[in-house]
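This document starts with one chain, in the form predicted on its own, laid out as structure tokens.
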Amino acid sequence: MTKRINQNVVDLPTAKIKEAVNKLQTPFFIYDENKIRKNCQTFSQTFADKFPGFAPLFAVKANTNPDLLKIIFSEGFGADASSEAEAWIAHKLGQWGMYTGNYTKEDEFKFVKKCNLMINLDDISMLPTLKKIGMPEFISFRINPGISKGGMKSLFFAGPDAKYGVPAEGVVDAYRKAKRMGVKRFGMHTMTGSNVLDEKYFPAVAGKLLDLAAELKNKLKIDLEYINIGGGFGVPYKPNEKSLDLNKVVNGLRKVFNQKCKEHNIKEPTLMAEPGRWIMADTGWLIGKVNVIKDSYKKFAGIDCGMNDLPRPAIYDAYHHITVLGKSLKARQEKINIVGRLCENNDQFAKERLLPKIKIGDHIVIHNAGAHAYAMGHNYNNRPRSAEYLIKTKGGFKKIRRAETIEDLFKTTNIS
């Protein structure tokens, strides 16, 4: 069964955080490596039981630290590269995966085809430079299949308003003409949406892309060797929200599969996907501590952590789960806002959420930090960025990654 208990309170190792914060500084980000391998390892058998050599990888974007990566990358998974630093990164590690840039540089190309990654093309518009660079015996295209779905609307990467993939009417056209360029083999992609918690929604999409596949093989001679379904795989942030039910998604994607392979009389391509979220968000935390209680208009808890460190809230109006280190629920709570010190209003991780009564000095664990917050992450304000740490699965604490100082800041800078 991999419908996850909702991971929000259940799964917090408080006995480490409470360890982690009387020995370190606040404020930090801390990862159970444990909770990650265990999801790789739910993620890829459940999937692996329906499709027998289904290829993960890991959606880069989502956490860039390596240390957090070599563990990901240890339990079977590819690389999700979307920038040249994504790929440098996945290379540096000597790691497998595919690159989907989107309105990409000539430059960065020419990288990308070093690292030896797979190459998936945002648009036909890139063949040119692509050719220009040397074109590759195997190429990708990301699909804009029309539908897109998402944790809220500016998590939509599909339909007429995304500026990303191949229109379906224009499929046949940009393979035909990477065909004619000289592309021997070919996969299919797609990326439509973000934090999906619908599990109907991956096999709609999977069948829109079995589709497109056979009209290729019918009118092009072309089998995919890959279809990628993308990532999005939603993860609940609220305490009551619903989990996805990843046995479901796959039940689904099988189905699918059988019928539409069946049905056009096509070979069935290898399915990839690319969770991020779905690995690495329950699997961290940013921990901050109480320095200022303010009475206002409405009562104020200020942490030594800020939308610099993790900047969904700011942008998204996200919800994160908060608890008080040490406090149960069920004590006495009051309405706070829970507030960082950058000079920006939106600089707040909780708008009047019930919390037990805080004081200065407490420790604010902010959840679902595992992936999108470092990585989203900024120097706003000039604040440098916290530091790093893992639960090792062996026990103790490993610094992965120290917090920046006010020196980092200028060093690309003259300072006479």
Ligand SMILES: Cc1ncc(COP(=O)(O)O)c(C=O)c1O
Contents of the next structure:
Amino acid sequence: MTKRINQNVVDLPTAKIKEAVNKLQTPFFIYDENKIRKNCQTFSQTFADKFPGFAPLFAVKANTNPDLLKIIFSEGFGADASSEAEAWIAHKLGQWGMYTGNYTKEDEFKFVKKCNLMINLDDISMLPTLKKIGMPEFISFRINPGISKGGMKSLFFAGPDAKYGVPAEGVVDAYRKAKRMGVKRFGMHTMTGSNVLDEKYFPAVAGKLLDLAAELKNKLKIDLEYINIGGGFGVPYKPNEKSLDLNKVVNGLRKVFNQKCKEHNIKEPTLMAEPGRWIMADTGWLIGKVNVIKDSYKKFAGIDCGMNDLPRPAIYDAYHHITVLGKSLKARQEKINIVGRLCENNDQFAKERLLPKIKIGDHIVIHNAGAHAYAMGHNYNNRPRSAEYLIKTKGGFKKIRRAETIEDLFKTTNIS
Ligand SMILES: Cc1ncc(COP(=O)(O)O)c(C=O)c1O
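To complete the pair, please output the form predicted in complex with the ligand; the form predicted on its own was given just before.
In what comes next, the whole complex appears, and the chain from above leads the way.
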């Protein structure tokens, strides 16, 4: 029996967040343990129903907080790491997983090998470096199958303009060379775009990989042990935006796997995926307090966090749903820009957004702040980054990261 899966950007644990703003100093990120567990279980179960050996990884880059990673790993996810630090934290937490770097240095490969992660190579040109440090027995290549899709142009990760992956026409050469260099076991990986809401796209990508798997079987006698279709599972950012129907995605994948494995007479590889956004986006919120209200050519509400905390609106012009804590969206509304305190004019979370009338001291809630949010943050303008809290399933809040201090910002420099 398939369950309808709906993600809704408007959902908010309002009572808990009200309790949090009474107890905690703003600004802060707050995450809901219950929601994280539910998303993990729904994702894994939906896939496992149709792909019994399904092996999910979590894209650590989406949210790297160790307390949150422990929750996700305890739900059966491995780690998808893309840097030394991500490999390090996965290893430190005793986790299995895969490393997908790009333009990787020799030292980084050495480090990742010590962390016992599977290596997923971005290109044939990296084989000699890997050989130099000791060729692993089992590797995969990230493939650029020539097609891409994403929630916006900057989230397209494949096709001719993308810096990632082995082009489809180079795949046989890459695996041939790896086999000659001593690799015995192989998988295949791709990651073609992020925040995709089109269910048909995932089976289309998998179909291309299965065609390539058949070529490897025919030309090199390689049986791929897994196909990792990456992340990219989209979530609604606007209240009326549709949710990705994960059942449709998985049914489509099942169909293409049945069809292609039969047509090409290949053994079915294990299916893997490495979502970030789908697991974490709607489980976290960034809470800021209104400091200043300014009437200029437009009306601005200045809050005590900024693009340094959540850079997506500034760098992608991305839309984030915003509410005013305790005020109904149906209340008397006015058009207002919600802005941060950085000296950058793109430090604006919303422009001319219709919101309930805002007063100094109101709490602004920025939704979908659980993925690619804190993790993308920075310290421009020497703004320390905010604290993170967890709403525990068993009740209460846990501080899972303290706010940075001014001293933190300068601790790697010589002051005296
Ligand atoms: C290699 C790789 N895997 C997985 C992800 C996670 O993507 P998403 O958060 O869209 O699921 C990313 C995101 O950039 C990625 O680069």
